[in-house]
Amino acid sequence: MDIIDTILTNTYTIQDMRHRMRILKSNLENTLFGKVQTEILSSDDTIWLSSLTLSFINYFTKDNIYSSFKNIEAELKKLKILIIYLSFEPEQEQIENIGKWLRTNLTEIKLFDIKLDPSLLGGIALVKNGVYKDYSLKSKIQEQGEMILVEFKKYIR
């Protein structure tokens, strides 16, 4: 059983990963040590926790929980993250669709991070391996700015 793959099954963004790691750890501490869980879980969180198999949960013991989480966090830091700049905040269904598409078409990408850039027009910008690429209409307008101005000037007279 690969712990990272299990956690990543339907976790697509870095924010979701951090959140799920926190609630998983809290839930396991509650189960193993009887600690009181102070965070109120959403229905999505409860569904996610209940989707984890018994063998996954039983992997964690009082003796290995903290070292296991340390190892998981170290492995997560090694993952390649794609940064996606959007001009709007996507809904959960859109995030899931993006995540599924990325995993199908860019197999080395396991997680992505969404950043908002309201200046983008009709498209997205991406950062992969530290390289920024702007695929928005804004960048196309900037690239063709001189030609667009020349064409507009023809009609101004």
The other form holds:
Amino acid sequence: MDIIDTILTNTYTIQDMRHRMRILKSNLENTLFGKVQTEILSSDDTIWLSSLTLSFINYFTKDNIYSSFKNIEAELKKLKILIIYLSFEPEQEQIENIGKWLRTNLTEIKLFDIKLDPSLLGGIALVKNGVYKDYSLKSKIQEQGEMILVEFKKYIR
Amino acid sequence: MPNIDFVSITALIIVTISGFLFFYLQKKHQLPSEPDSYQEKGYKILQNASKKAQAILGMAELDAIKISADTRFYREKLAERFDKEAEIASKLASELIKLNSQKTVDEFNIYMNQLKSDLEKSNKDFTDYLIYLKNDADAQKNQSQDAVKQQILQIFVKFEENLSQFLMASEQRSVQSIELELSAARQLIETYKQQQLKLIDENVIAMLEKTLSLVLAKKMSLQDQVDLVYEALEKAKAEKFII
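For comparison with the form predicted on its own, please write out the form predicted together with the partner chain.
Now the complete complex, all chains and molecules, led by this one.
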């Protein structure tokens, strides 16, 4: 059973991934070791936990829970994370739609990270494997800077 | 007053002095062994001296009386003679004076006339000389005035020339400096304009970005933003930045 694929089914961002990993681990510890649940889960977290199959839950035992999570962490580190800079703060729906688009159109990107950069004006900037590429409105203005200046200078007498 | 015989008096004085001297010397060189003999001698000598002195005095008095009588007599005679002579002399003198005075007066008149004529002549000469001096002084004065006027005119002419030259030079210098200032100011303005344009060029993009960041945040809808995101993702995929 591919634990990561199961978790990644409807998890798109690395923050969500780590969050869900944490609540899953906590939930499994509670279940396996009889600890009292102290953290109050959101409705989304509850729905997600509920969406996990029984076979997935039963995979984790007292003996392998920690080793399994260790492996998951190691696997996660191997994944290529795409960092997306947005000029606005997206809602969860937009995040999921972006994630679905990435999963549909790309093969190597499984997870991405959202960062906020209002100076982009519009569009996005991407960082992959440490390489930054700007696809924002700001970069377009800068690329067209000379032409814009020429247009402005027409109005200077 | 009878004439006193000075010779007799002088002799008397000498005798007296010699007597005193004798007594002084005697006292001074008096030997202690024989004081009485010398003293006696001395007294005798003194006595003799005083007798002689008295004799001389008597004779002197007699002479003096005689002389005084003679003197009186001769004086009276002399006086009479003097009066006579004086009268004669005065007569002569008066006649002489009369003569001399007339002569003197004549001479004086001649002299005065001469003096008067000399004075008039001198006065005339002096007046002529003064007139000459005055004329000469006037001529000198006129000459000096003319010379001074000439010099003043020359100075004024030269002053005008120098002033005009100076004014022209000053005007040229002023114009040059003003032109330099103007060109410097124009250069400064041009430099400033270029600097400002350069600043505008550098900052217009930033201004545009700032403007858009302020405007688009309010004007662009969420859907437009999402569309731009997908457009950018498509472009990245097309460029094979993400695969």
